[in-house]
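Shown next as structure tokens: one chain only, the form predicted alone.
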Amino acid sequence: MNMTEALLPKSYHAAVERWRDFYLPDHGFLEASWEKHFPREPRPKLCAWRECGMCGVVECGERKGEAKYERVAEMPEEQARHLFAMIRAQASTEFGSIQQHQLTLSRARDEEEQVWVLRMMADELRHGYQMLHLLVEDDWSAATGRGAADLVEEILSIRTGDHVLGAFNVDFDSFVDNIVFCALIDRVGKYQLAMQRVSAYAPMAESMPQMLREEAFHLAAGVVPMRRWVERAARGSVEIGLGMLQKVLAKWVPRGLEMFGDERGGGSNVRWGFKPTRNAEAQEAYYQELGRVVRDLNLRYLRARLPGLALAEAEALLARLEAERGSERGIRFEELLRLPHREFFRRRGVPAFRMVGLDGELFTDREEYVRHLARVLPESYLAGRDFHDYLQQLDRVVRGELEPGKAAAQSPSLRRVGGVCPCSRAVRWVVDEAAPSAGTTAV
């Protein structure tokens, strides 16, 4: 790996660190803790790092074979707002999944599985530092309009809530949330990073090898514990069943289709060259992938239920209790991980708001369909503020008052009245340089 490494100015990334110390307030705990669970591995960094000898060309797009741009000033201004709304967005998903873990972190009943979680987090803190990096560096003022100081103020000022894409305004409501979640919305960061490796915008594609090289490791943080937790259910374990693990399965799946956005779209990102593919070709790939972790976590429930079954019969068992959907050497298919409907529980997207049921059953009656809802997604989240304003959009819709496509834009943000620490109302995280004493926290 050839890669060059830079800091943000002084006072942007002392506001990082401040940001760190608020809502990530276990670092020192990981810090203490590397040596014991990764000693091979390099501590986190909090720095910019960028890729050398990486294609110079355009990849794709309607200037294919040109040079890529180099500043946010060569392209048009149409082509850089969406650049920026692009990066903007990829910064609130990574600090955004701070706080979200942050929420049940204590919870875990494993250290190792706590601590994993906890690298992945200093890893989602240097991704959002990455991306503010490439908004300090260049200079954006044309296209949005304001100075690097606000939209670095902006974007640490983000809360659960307020957060551009909707899986990362979900609480989580234990610690199976903060694995599911690895698993699975992890999972399309690793396919977003992925299409933007070869953005037309060189710095943000000289960003994308070093993210994507830590995002393998959040996937792991996600997928090796659920391994874990399914034989152990297999093998009698009541703590964290498949029935469980089904439920959080039903409440994530979809949020993470809904964040390669409407499946009509993302032309404008092929035309520019800041991605390969449109939205619902990547959105099949990453639903055809879910497939294959859930069969996976299947075929190792059957093996650790029956010992001694190769995995060649473990296969073909399967195979046959998903088909007949019944009952075979003690197993029943009921007890088995099922993947959500592409189109269950959407509120964004060409799906949105259709009554359609786990297994992709339609429902007719807004009443039979929100019993189906809480049969199958977890009931701590059915009490949650989510979940409700869910189905007030949904009575609007079926009532005939609002259009499915324009009830998510108007979906009530979840506003905070405190963050981790509860004595707090507000933070400012950007101060004046010749004015450090204006604090880390102002009430």
Contents of the next structure:
Amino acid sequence: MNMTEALLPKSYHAAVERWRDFYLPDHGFLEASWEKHFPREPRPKLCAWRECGMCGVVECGERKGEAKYERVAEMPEEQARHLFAMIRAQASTEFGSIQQHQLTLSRARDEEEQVWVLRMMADELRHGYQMLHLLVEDDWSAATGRGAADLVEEILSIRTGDHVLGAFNVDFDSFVDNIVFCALIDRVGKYQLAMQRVSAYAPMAESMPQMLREEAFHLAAGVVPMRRWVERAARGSVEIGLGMLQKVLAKWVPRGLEMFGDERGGGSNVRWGFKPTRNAEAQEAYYQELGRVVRDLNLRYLRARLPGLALAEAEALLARLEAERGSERGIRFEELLRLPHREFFRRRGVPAFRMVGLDGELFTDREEYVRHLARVLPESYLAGRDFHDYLQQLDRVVRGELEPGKAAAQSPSLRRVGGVCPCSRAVRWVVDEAAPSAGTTAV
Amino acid sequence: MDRRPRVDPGAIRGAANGVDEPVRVRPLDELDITAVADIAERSGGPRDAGFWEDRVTSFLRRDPEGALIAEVGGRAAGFMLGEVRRGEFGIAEPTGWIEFLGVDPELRGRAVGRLLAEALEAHFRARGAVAVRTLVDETMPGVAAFFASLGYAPAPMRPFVKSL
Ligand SMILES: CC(C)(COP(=O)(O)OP(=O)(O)OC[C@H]1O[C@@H](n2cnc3c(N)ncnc32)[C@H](O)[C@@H]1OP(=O)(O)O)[C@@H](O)C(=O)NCCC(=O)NCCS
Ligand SMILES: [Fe+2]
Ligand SMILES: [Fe+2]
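Moving on from the form predicted alone, kindly provide the form predicted in complex with the partner chain as a structure.
Then the entire complex follows, led off by the chain already shown.
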């Protein structure tokens, strides 16, 4: 593969390094453990990589076949504003996920799993850097009314609770969240990056291939530990059982689905050549793939429960258990993982605030629905701010005070973040060359 | 959109000899581990799912486009894992090493292996390799014949081994 490598101007590069020292304090541990876990593999590097030799013409939409935009100034302002929002959202997810992972990283029980997550966090930092590079390299002032320093500062100042996409505002409760997040939410990232690979804005398209290569590992860093856990559970370990994994799936699957945007939207992206697929179609493909994740884990579980079972036999057994919902050879259907229904516990998009249960059952009574949620979601999550806010909004929707579509937009932002020191609010990340030293300007 | 977005746009399609459905070669992902382990197991390879979890994860980390899977009718038919390295065993030229391969025993002899090798060689070339090398177990004559058919010649280098 042929790539160019670039760095941000010094003050911005230093800003990202400061951010890293603050939110990813374990990067030194990663450096120190690198040879042990990843011998002879290249070390993480804070830089922007762009792929050479990609398709130079717009691949979908109204301008299909015409030359791609090389500069923001070449595109109509409305499109530039839209593209800016996409880059900002992407950057926000990259930096946001690091803040979330950091909360529970230290609770990993296994050093390899921990170092995998840490390496993934270092990649996410590079992804955020790559997005900042897009904003700094081009002139976005006409589209945003702001200069590069402001844009960078604003993105680096976002904290859990203020992120553009809901999944990045949900706190992690244990290391199980770190792993399930990789398997589920990074998978959304894979879809978004794969779609943006065709972007009519060439610098965006060229940023995607290396990010996608890195994403391939992030998904493995989620799925492989989950496979190991279900295998151990099948052999009798009580540490991370399928019951717990089921609850964590219930916590994250709805958030993953919502990251694709409203099921009715995505038309502008396609029309303007920024993505080849509308939201609903991409979300459906993602949901099908989640089905494969769950199936894979169930097969692993069955084969560990019944050693000697060939894959084809395990597939047949799984099919029977799912069809009959009964039990066979000592394994009950209820023991297995199931993919939450696509309308379960949603607060955005078409099914927002419909009272749909884990298996798609419809509730009409608010109390009954909340009891159901309490049964199927992780206990630690029930105690958190995110669930509290959901309940408040649900009440207003049920009382008719709030339209479901509007409720999501009015989500109060989180008022606290665990794990990191609140004084980060008062740090200015981008420091002018002339300014005294790191600092004190409140944002 | 394709059911699953692919890292590599260069996935190739070819109608294999005697197989009605076309063979599709694409980079594999973490959800293919089960299929890889199954094909390997049925080919007499390691029976340990954990072994394949480690190996595949390691490839996905280092060079995800060098880990390929072939599908026929949406089902895994074979896999091939390799990587470009320089300086291995004193070989200075950038070399693509084919490390693991396997074709479903029920689908052998239908060009699945050939299509996998061609796709992997193309990837090696794109990564700057000037040669491709592999080690063949002499107790598996079919594998040697397979590589010979693809234009590979025995190299003047023999592995030596000693138990520790
Ligand atoms: C070697 C192997 C990959 C071949 O796969 P395949 O899909 O059957 O091979 P193809 O159909 O693409 O054959 C390509 C060429 O190799 C030749 N070939 C393949 N297997 C052969 C055999 N057993 N004997 C002689 N020639 C053979 C074919 O005739 C064909 O030649 P042609 O194109 O000139 O007609 C497959 O047999 C295999 O998986 N073997 C076991 C590998 C193993 O043990 N793996 C363990 C896990 S690491
Ligand atoms: Fe990322
Ligand atoms: Fe990621």
